[in-house]
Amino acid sequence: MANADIDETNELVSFPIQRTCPFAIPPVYTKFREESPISQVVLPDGGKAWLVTKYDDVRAVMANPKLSSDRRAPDFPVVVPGQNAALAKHAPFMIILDGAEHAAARRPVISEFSVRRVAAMKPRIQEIVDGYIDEMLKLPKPVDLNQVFSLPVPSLVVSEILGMPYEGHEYFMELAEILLRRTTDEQGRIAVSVELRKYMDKLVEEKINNPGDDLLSRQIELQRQEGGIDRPALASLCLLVLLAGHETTANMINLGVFSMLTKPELLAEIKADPSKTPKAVDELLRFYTIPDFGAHRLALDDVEIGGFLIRKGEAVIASTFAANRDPAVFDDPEELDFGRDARHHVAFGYGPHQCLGQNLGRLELQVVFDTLFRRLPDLRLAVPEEELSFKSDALVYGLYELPVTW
C-alpha cells in the first residue's frame, strides 16, 4: 500500500480544472490517471486534497463511509469563496449528510422520483416541452434557446413537482447562476445564499398553509404526522431539488443541442432511430459530466482507495469527469458514440448520494431531443462554433447562451 505523503517540493496543480475545449477533457486529468491516479491540488483558499481520477477508485471513494460528505466539517475541501459561511445560511442538505442521518432525510423523498412515478410524468412533459416549443415557433429568428427553451422546461416541471408557484421562476435562476459560478466572491455567495432562504422560506411557509399534490405537502404532511413540521429542513430539500432539477437538465439540454448541430452524424442516428435516444441521453450524460466539482470528502478515519492510503483528515475530491473518461472502462472514451452503452458512467454519482433525481433527468432529456428534432427538424447554430461560449468559470459546465434558428 502506498502512503499519501505530501510532496512539498513539486508545484501543486490547482483545483477546479478549467475546461477549455467543450469535446476534450483537460489534458492533466489524463496525466494523473495515467502517472498518479490519486495525486495532490491545491484548492483556492490553499488547502490541500487528493484528486481521485480512475473510475473504479472513484467509485470506492463515493461508497466509503469512512470519507465523509459532511461540509461542515472545519477541514472539509473549499472549492468555491464563501462555501462555508452560505452553507451555513441553511439547514443541512441532504447531500452534505452521512450514514443514518443521511438515509433518514432521503428515505421519504426516494418514491417522488421513482421510475413508476417518474414514467407517469412523461404526458405532462411532452406538454410543456410542446408549450415551449409552440411559443418559440412565434418569435423572430433567431433566438437563444438557453433562455427561450432549455431553462424554462426544466425550471417549470420542477415547479410543478414542488408546487411551486412558476410566476418567481426568473428570480430564482438570477441567483441561482451567480450561487454556481466560481468567480462569485464571498460576500456575494452570501447575500445570494440568504435571498435563497428567505425565498424557500416563504414557499414552505405558503404551502403549509395551502397545501397541494406536491413533493412539498406531502413532505409537509409526512413531518406533520411524525409530530413536527421542520421548516428550515424544507427550506433546504426545496432548494436542493430546485437547484438540481433545473440547473443540470437545463445545460444538458444546451449541450446535447450542440453536440448534434456541430456532429450531424449523431442527429442522424436517433432521427433514423428515435429507440437510440436513450443510449444517446446516457453517452451526452458520460461525455461532459458537467458538475466541474466532482464527490468531496473527507477522510474520518485511515482509508485505503486502490491501494493507495489517504490519512484521517485529509480531503479526498472523485472526479466524476476523469472516472467517465477512463480507457479501461469505456473504449475509446474521447469520441461521443450514440452507440455506446454507457449507462454505467458516475455523472449521477454512485453510492449512497447517488442522485434521487437520475430517472427524472433521462425522461426529460428523451423527450426534449426527439420532440425538439422531429418539431424543427433544420434547426441550426445562428452563430459560427467558435462564438459560443461555454461556461468554463461556473461549477456546472454548459453554454450560457445557445442562439439558433430554422
Contents of the next structure:
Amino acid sequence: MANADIDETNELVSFPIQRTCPFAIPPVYTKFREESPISQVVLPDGGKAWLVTKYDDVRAVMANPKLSSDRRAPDFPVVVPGQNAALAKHAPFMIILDGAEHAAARRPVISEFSVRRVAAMKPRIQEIVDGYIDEMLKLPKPVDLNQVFSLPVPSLVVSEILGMPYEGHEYFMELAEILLRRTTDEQGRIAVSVELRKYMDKLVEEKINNPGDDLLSRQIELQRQEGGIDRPALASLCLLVLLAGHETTANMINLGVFSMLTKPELLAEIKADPSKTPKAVDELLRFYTIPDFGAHRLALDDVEIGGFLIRKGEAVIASTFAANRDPAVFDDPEELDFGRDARHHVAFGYGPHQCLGQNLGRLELQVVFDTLFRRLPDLRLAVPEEELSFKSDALVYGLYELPVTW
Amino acid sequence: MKLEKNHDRCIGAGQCVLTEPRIFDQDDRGLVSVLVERPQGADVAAARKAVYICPAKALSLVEE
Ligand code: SF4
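Given the form predicted on its own above, produce the structure of the same protein in the form predicted in complex with its partner chain.
Below is the entire complex, every chain and molecule, led by the chain shown above.
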C-alpha cells in the first residue's frame, strides 16, 4: 500500500473541473478513473487534494469517520474563495459537523423529511406546481422557465415547510441569487451572508413569538422542552434547508426539462407511463450529478481507500459525478437511460451526511415533470440548443436560463 | 436470514423505505423500522438491495 510517485514537475489538474458538454463527463475524470483513480489535483488557493473517481472508493470516502467534514479546521480544503469567511458568519451548518455533533444536529430534523411525511406533502406540491403553471400561461411567450417556474416552485415549497412568510420567500430568492451568482466577489459573498444571517435571525425570533404548524416552530418547541433555544443554530438550520432546497431542485428541473425536450424519446417514455417517472428522476439525478465540487474531507488519521494510503492532514475530494459515471457500477454510464435502475447513485451523497431532503427533491421533480408535460404538451425550446447557457463555471451545474414556448 | 437494524447509525434518509416499503418503514423519529424481520423469497433480494443502498450501513442481513 503506497502512494503513487508524485512527479512534482508534472502540472496537476486544477479542481473544480469545468464541464464542456452538457451530456458527457469531462474526459479527465474518465482518464483518472481508468489510470489512477485517486489522483492529486490543485485547488484554486494552491492547496492540493486527492480526487477520488471510482464509485466504490467515493462511497468509502464518504462513509469513513476518519475523513472529516469539519470546515472549521484550518487546513480544510478551500474550493470557493471566501468560503470560510462567509461560513464564519453563521453557527456551524450540520453539513460541516462530524460524528456525535453531526448526529445531534441532524437527529431532531430527520422525521420532517421521512418518506411518509414527504408523501403527505404531495397535494400541496401539486397545487404549487399548478399555480405557477397557471401564472406562466398568462405571460407573453417565450418565457424563461427558470425564472417563472423552476426556481419559484422549490423555493415556495421549502419556505412553506419552514414556515417562512411568502414575501420572505421572494426576498430570500434575491439574496440567494447574489450568493450563488458566478460574478459575486468575496466581499459581496460575505455581505450577503451577513444579510441572510440577519434575515434568518429575524425569522427565528418571529417564530419564537408566533409559532405555527411548521418545521421551525417544531424545532423551537423541541429545544424549549430540552432546556434552551439555540437561536444561532436554528438560523443556520433554516438557511441550510432553504439553500439546499431551492437552487439544486431548480437546476434539476431545468436539466430534466431540457433533456426531455431535446430527446423526445425520453419524454415519450414517461408520457406513456407516468409510473416510470420516479425511475427517470433517479436516472436524471445520476446522469447530471449537479454538485461539481464533490464531497470534501480532511484526513484526521492515515486512512486506506481502495488500497491507497491517504495520510493524516491530507485533503480528499470524492467526485460523486465521476462515481455516477463508473462503468463498473452502471452499464453504459454515458447514456441517459430512463429504463435503468439507478437508485444506488450517489448524487445525494453517501454516508451520514447523505442529503436530508432527498425524498422531497425526488417528489418535487416527479410532480413537476408529470404536470408540466401533461399541461403543456407543446412545450419546446424557444432558442436553438446551442444558444443555451449552462452553468459550466459554477459549483452546481445547471442552466442559467431556459427559454421555452408552447 | 434475519434483517437487523442499527438505530445509532441510521440517518433517516429513508432509502430503505423507498426501495421496499413492504419491508421497511420509518418511525415517528424518522428512524428505520423493519416490518419483515425474516424476509423470504423475493423479499431477500429487495432486502439485500436496501442493505446495499443504505448510506449509513445501518442495515444488515445475517445468517441465522
Ligand atoms: S436507508 Fe439506512 S439510514 Fe436511511 S432510513 Fe433506512 S436504515 Fe436508516
